[in-house]
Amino acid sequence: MILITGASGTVGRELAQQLLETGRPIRVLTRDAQKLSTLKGRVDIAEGDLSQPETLYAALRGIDRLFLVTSSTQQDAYVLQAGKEAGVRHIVKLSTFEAVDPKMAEHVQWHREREELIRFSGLAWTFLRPTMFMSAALDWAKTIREEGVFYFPGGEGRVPAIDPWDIAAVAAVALTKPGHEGQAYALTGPQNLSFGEMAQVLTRVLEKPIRYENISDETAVEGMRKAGLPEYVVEGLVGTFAVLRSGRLSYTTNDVARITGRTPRTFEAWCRVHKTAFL
């Protein structure tokens, strides 16, 4: 059986749906079963907390493959310990492009630490390293609706944003097909867009003028702190903004197409699916 952590999150929710469509038996782990009420009766729901190891053993019983989303290295350690005892054989870990090399991960070293912990755990592993999620654009919805503008400290940087649906599709293959053990996949969308070009796409889809306005890191930090983000996350994102503006994210890969057999979705396709969120 497959266990999905983070099933109420952006990728986990998509993954649960895709696996259900294949008829695979799955279990989802959540701290609050009410958040997964739409899955009730369709999947096995286990309540537990990745930060409380004593709650993990029952959730992992009978599980051989695991989709893992964590927010700390300690959580990975707890899952690995419980997973080994439960007989888990393969972990598909949602990581990030920032774990690729030490230089890239200087400002978010914990991503690389988590990968290394899993890599040397003795369990089979697959790392998924996506770039910016297209769903991050939902953070701009309010100002797009009210002002016809979105604010972001991206400068002239370009990024191959990816639809979370495509990340989930790769995860589904890695969890159900052989040959993905010991692999790390760099997951991108098919286009390398600037934020100005994203504004043009939104203009076309929403049929009203949308513009992009660059902001300073200081302004972005103020907003993130007001939103209640932990300080280590704020610091990591500031580092990511700098990487983005430097042009180091100006690339695309064919890993999604190679693994799933189809081209990843474009930003415009994603916008059309989520159009009502911006109206």
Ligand SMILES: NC(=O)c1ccc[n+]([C@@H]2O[C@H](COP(=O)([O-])OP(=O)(O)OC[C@H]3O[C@@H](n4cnc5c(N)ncnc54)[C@H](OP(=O)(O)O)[C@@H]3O)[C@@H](O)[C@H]2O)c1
Second form
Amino acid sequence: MILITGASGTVGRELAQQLLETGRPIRVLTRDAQKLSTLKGRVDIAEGDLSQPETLYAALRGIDRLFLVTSSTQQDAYVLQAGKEAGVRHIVKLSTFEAVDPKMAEHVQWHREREELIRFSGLAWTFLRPTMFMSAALDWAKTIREEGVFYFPGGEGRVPAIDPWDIAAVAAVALTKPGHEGQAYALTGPQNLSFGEMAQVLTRVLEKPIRYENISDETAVEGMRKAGLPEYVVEGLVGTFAVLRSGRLSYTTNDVARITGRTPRTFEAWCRVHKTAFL
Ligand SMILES: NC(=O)c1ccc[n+]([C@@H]2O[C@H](COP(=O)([O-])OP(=O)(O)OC[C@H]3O[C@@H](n4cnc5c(N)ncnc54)[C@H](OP(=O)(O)O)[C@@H]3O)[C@@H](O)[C@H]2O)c1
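Show the form predicted together with the named molecule, please, because up to now only the form predicted alone has appeared in this conversation.
Up next: the whole complex, starting with the chain shown before.
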């Protein structure tokens, strides 16, 4: 059986839906079963906390493949230990492009660390390394609704943002088809868009003028601290913004198409699906 962690989150939610459509039995992990009430009766729901290893053993019983979303190296270590005891064979880990960019290492050591822990665990692994999620645009929804503008420290940088649905589609293949063990996939959307071009897409979809306004890192940091992000995440994101502005993220890969047999979805398609969040 497959266990999906992060099943109430952006990618895990899509993955649960896609695997359900194949008729496969799945189990989902959450700290609060209420959050997954729409899945009740259709999937096995396990309550557990990745930071409390004693809660993981029951959730992992009978599981051989695992979709893993964590927020600390300690959580990966707990899952590995409990997973080995439970007989898990293959972990498909939601990692990030940041795990392999040498220039980012000092800001985001933890991504690399977590991959290494799994790589040398003795279990089979697949790493998914997506770029920025298109759903990050939801952070801009409030100012888009209220002022017709979004603020981001992206400068003139371009980014091949990816629809979380496509990340889930790759995860579904890696979890259910052979041949993905020991592979790391660089997952991007189909286009490198600047933030100004994203504003043009939003303008078209929302049928009202939307503007992008660049902000300084200092202003972004202030906002992230106000939103309660931990300091190490804030620091990591400032490093990511710098990489993004430098143009080093201006690439696309064909990993999504190669693995799923479908071209990844465009930002415009994502905006149309999520249009109501911006109105
Ligand atoms: N956003 C981006 O642009 C981007 C880009 C590249 C990579 N990533 C990577 O994507 C990952 C986040 O994925 P996401 O956006 O799909 O997740 P998300 O929407 O942020 O949701 C987090 C999920 O993790 C679960 N969770 C949090 N703490 C937990 C705990 N202690 N025990 C059990 N479950 C816990 C939550 O489940 P419950 O609340 O139900 O327990 C929730 O389902 C991160 O590792 C990030 O580095 C993000």
